[in-house]
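Single chain ahead, by itself, as structure tokens, in the form predicted alone.
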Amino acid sequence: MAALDPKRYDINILENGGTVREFIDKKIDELSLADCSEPFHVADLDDVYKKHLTWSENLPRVTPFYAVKCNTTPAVIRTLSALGTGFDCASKAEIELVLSLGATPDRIIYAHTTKPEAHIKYARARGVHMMTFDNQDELTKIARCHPSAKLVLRITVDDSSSLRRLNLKFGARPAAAGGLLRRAGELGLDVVGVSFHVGCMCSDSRAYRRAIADARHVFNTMGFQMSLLDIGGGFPGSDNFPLKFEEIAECINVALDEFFPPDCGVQIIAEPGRYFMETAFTLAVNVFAKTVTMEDAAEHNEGDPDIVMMYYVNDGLYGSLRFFINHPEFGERRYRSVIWGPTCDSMDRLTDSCLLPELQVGEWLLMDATGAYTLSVSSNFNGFERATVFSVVTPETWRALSGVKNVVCLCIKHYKKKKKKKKNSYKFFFKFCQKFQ
């Protein structure tokens, strides 16, 4: 795959046995020359890698189309492209940027329902065909703006499993479901299938079997000879989550072969965004300043007053942390500390009281499973710039992208290799898990 250039994409191939630790040691270092204390992403790329792999183990008949929204970063697009990914685009800009990344607009379902005219029209210019509706009125639009489209019908499913549920705002419910179908016929559309989404971080894999229940019934009684079943996402990103990926993929296995049969000729997509990237990103960031405050300590039961440790780091709420910390345990004396992101609201605050050892102004901080949903919605609010992103990536899974001889047994024989143990260059290590209110 020649096209995946690593200047181009600004990726870092880590030679000698080199590991992400190592790399982000030397990058700040790196900065540290240069008088610059900037925060920064790692993208890691053979973590994206084996996640592919993963889901192709574990859900051999669902294709992964992955939702662009979670994060735009160019290295890790072209890098699902080359693994033969669909994509989930929700706009005009997202289509533009994956087709620029190497992806075909075969290999793209504009998965919004409720879409500006302008998009639609940008969607049939490039051969984007396939998009979703839930209402009456996105078909006139559609008739209007792309006759030819090849449409997804999304319904309403049970979400109360999910930490943020979508059926508010997206889909419609079965019960409509023919009266939208007969629409599209009269309108002379062609609806080749239908989707849902269970809700981000389902916490029940019973969700989805219900789901692809419902899906069926619509299958069953709309009349119309469709084709294409899209299971959504809600997948978890990381281990960390009480249910774990492999028991939904197990779930959705058992469903597709009772309600969707292999011979049934129904092709299965889905639309993973967190499951690739969560851990795939670790972010370093720079305490910039501290504050060390004294607090009455009695409504807690003890005698002397408790220190208070205050840090100020270089990016936040407003940046890539909309996170909470949770944090690891330290042989050596803690204090109950508050950590600021940078700007003047008093609501960028990552955490309002963890157990730290001392930390001093100009130590780096890094701050693991950082790459869902952080870039994607960062801003340079108050001016203070969003984190540079540096990609890495193996000479191994380097090659096996690059298209060389024995993929499968190359990818196969990675997947296995054990993890090298990293180095702990850093005093301290933050797991950070996605917050919903």
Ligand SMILES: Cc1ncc(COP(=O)(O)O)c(C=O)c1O
Second form
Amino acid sequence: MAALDPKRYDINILENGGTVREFIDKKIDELSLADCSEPFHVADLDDVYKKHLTWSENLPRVTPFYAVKCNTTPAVIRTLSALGTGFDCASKAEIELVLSLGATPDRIIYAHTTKPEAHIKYARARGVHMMTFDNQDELTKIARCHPSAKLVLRITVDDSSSLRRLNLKFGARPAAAGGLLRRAGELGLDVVGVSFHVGCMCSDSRAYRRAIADARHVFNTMGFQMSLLDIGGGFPGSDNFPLKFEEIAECINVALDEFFPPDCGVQIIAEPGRYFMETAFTLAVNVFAKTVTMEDAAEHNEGDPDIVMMYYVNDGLYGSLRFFINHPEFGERRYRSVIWGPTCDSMDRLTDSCLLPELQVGEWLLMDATGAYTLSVSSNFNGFERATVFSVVTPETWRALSGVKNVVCLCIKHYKKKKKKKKNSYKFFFKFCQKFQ
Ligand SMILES: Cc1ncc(COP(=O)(O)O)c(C=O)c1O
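Okay, that was the form predicted alone. Show me the form predicted in complex with this ligand next.
Then the entire complex follows, led off by the chain already shown.
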């Protein structure tokens, strides 16, 4: 297992034009030599860097506060911190993590509307002042634990066009805003702004426009000038999603110019999670078992039974792969196949029947776009270890990152490009599930 000791690696530099795919192949070779087949992720920091550039180009007025819950890999947090993003933290542990990786307290928003008292006290002790609320009891708690907090009122907005809706659980109805602000005033608390979240994987850019208009309405009814608008998350992480990031950005820019023009004195932030992480990660899993079955003839339309391959791979629903369906692309002969995760739970199934070439035990599968809400929700159910992460970056991007403050590299391994040779690994193309499984 020494080959997978995460302490040995933090960031690997791809030298001489080496690619992420070559790095993965080399890692598979190394593991095979060490008689190890544990699953692993590769985090491509260039992808995170490019996403940041795209964000800055398309949403120049909006400062991203990365939603740490999406993926807590230290190298990506260091990268984002170096690029100057803020962080949306939802707990004491997340605050502790980002502070330990170079973030400063003024670039953190504690964006959870219902917080344990101990976590609020921790935020205060570490100088984190900005936090959200949506109810009177939270205000009472904050007045007790962090009276100098800078409060952001989270309002409910229309999230009906999002795959994961959040507004049933969080947010005050805009109509309740006046009462909450009066209560905050009585308690001597400082409310500095308004936030919302249109829900994850939002498929209608007009949801942002409506929410920004709703936020403007709350600003207007406040009776005092607030200084912060937080437009939340919900941005797609890949081009496979039907609604493109650029389209959302265009809609947001128009709405901001209309409702919060540049000279209005309001700072605009957002809390993107999936946007930054989805495509940055590739997961390598090993096929450790295989069963060949005959489909029941009665279930088959033509009455002609068919071979069905069942593969068991060493990461699954309880590990990194909770939210995925796959779309493999292969040229060779294909068989109807089902891929299962490693645990004893029959829910731990990664694909419905799909067409794959025949795989052998010991071969590896590579799964793209596994960065969002995978590692952060994984468990070691049944004693299967969580996948290790190796982070890679090109020298050009590393230089660009090193040119900005705050980058701390624990240990850099130089990975040299080597001659290509045939690999027993297949590339899968994953896209997001239309619903959460
Ligand atoms: C408060 C808050 N902010 C931001 C996010 C990140 O959302 P997304 O990954 O859709 O950008 C979430 C996700 O649950 C959230 O609850």
